[in-house]
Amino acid sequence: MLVDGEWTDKSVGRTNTRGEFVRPESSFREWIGDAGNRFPAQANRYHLFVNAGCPWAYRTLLYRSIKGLRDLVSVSYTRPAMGKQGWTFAGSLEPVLNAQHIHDVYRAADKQFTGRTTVPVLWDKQQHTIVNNESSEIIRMFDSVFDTFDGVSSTRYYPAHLAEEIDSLNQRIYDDVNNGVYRCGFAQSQEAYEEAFDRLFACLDELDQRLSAQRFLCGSEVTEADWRLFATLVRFDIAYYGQFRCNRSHLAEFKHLWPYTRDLYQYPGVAETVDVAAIKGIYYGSRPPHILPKGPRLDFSAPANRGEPHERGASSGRRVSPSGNHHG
């Protein structure tokens, strides 16, 4: 983390007195909006700093792909494994800021920043600052703010008619699955670990049963709730089962969650965002003895048999003006 703009690699407490893992709040929480907003939606203005193995950063990469934002939002990747100065960029220097580490990005936005320097980071190249570093808010932005640009999918994964159901699912899945695997892996007491473990698998069992009667979590439509769950499920057997002691059941042992995961993986634009080497790198390469596992064998491309093949959402057909501003 940074303390008054200075890097420290001293151990930072992340558990409470019961030994439970506690995730800190994100620091930058502004939004991309319309033309009158401080951060208007413009082509080639925004940039993502990410780690491809991190499930939180992965959400933003996933949305960048499935929404068709690759030509609008640029990206820089860190090395898979965390080093002594946190996340370090692949190659020599990162090209947008000539940064070597993620903490350089935070310092560029605030020279006196104090806090953990996490990914993802959504950066404004014009104002030279961080817009947002909360993954759930970045994907909510990506779901709609660029929809009037040429080539962007008009599919909305947070439709108004399902918003209440999605929000309810998101909260349960975050508490017990997305963050639940971390509560297992980072627990510092037997009691805290077993409580997190039991809640994790109780939730997965419920979701497995839910998917026995419908293709996706909210019915026939893929929604934000599915993508937030997918980010954890696609990493489950690769990392969480072994490294985080989430070892009651492999994902492949769930009758419905396993084909559901393959179904989402085969959605247009998804497969190319899943970097198994980066996932192994972040979870195993960041911890001594830095040995990456050869397995497991997982075939995400095997037929899911959960309905008709997916079709990519249609583009809105509207174009970007020469100035970079979009017009409704």
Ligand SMILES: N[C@@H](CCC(=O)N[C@@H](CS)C(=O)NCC(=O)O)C(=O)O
Second form
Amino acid sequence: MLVDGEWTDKSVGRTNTRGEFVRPESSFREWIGDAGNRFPAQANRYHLFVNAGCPWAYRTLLYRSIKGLRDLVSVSYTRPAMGKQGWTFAGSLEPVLNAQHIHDVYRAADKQFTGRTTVPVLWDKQQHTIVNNESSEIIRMFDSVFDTFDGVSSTRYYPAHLAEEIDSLNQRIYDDVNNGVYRCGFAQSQEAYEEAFDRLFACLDELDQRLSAQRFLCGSEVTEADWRLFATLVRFDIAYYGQFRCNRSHLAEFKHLWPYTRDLYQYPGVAETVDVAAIKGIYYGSRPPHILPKGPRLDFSAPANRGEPHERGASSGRRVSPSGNHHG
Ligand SMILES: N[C@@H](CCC(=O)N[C@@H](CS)C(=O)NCC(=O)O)C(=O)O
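Any chance you could show the form predicted in complex with the named molecule after that form predicted alone?
Up next: the whole complex, starting with the chain shown before.
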């Protein structure tokens, strides 16, 4: 983390006295808005700094793809694994800021910054500062603020008529699943781990049941609640089952959650955002002995049989880069 703009790799406790993992609040919370706003919606003005393996940064990459924002919002990727200096950019210096590390980005926005230097970061190339580093807010912005631009999909994943239901699903799924897997993996006491584990699988069982009767969490429409759940499910058997001890059942054992995950994976624009090597890299490569698992064998492309094939979400009709190239 940074303390008064100085990097320290000393580990700072993120567990409370009961050994429970507590995630700190994000620090930059501005919004992209209309022309009068400090951060107006403009093409080629905003940039994302991400780690493709991280489930929170991943949400923003996913939205950038499904909303058709690839030509409007640029991206820099860090190396998957965390090192002594936190997240580090792949290859030579990162082109937007000539930064080597994510902490350089935070320092560029605030010379005296104190706090953890997390991804994702939404950067304003014009004012040379961070707009927002909270993924849940970045995807809310991406859902609507660029909708008048050419090639951007008009599909809204947080429509007003479902807002309340989405918010309540999000809260439960964040606590027990998205952050729940971290509460299992980062617990510092047996009790804290077991409590998180029981809540995680109770919630997954309940969601599995819910998805027996409807295609998506809110019914027949894909919503933000589905995308937020998907970011964790797609990582489940690759990382959480083993590295975070979430091992009561594999995702692939759930009767409905597994085809549901494949259904979302097959939604236009999604497959090319899922980087299995980066997922293994962040979870297994960040801790000694840095050995990445070869498995599991998972076929996200197998037929989901949960309804009609998806229509192109992004109204652009433009082709996204071929599968495997997530650097587009
Ligand atoms: N609330 C943030 C959380 C982001 C977050 O915790 N990212 C992790 C990567 S998966 C990170 O950068 N951790 C570095 C650290 O905590 O020092 C969000 O959702 O945007």
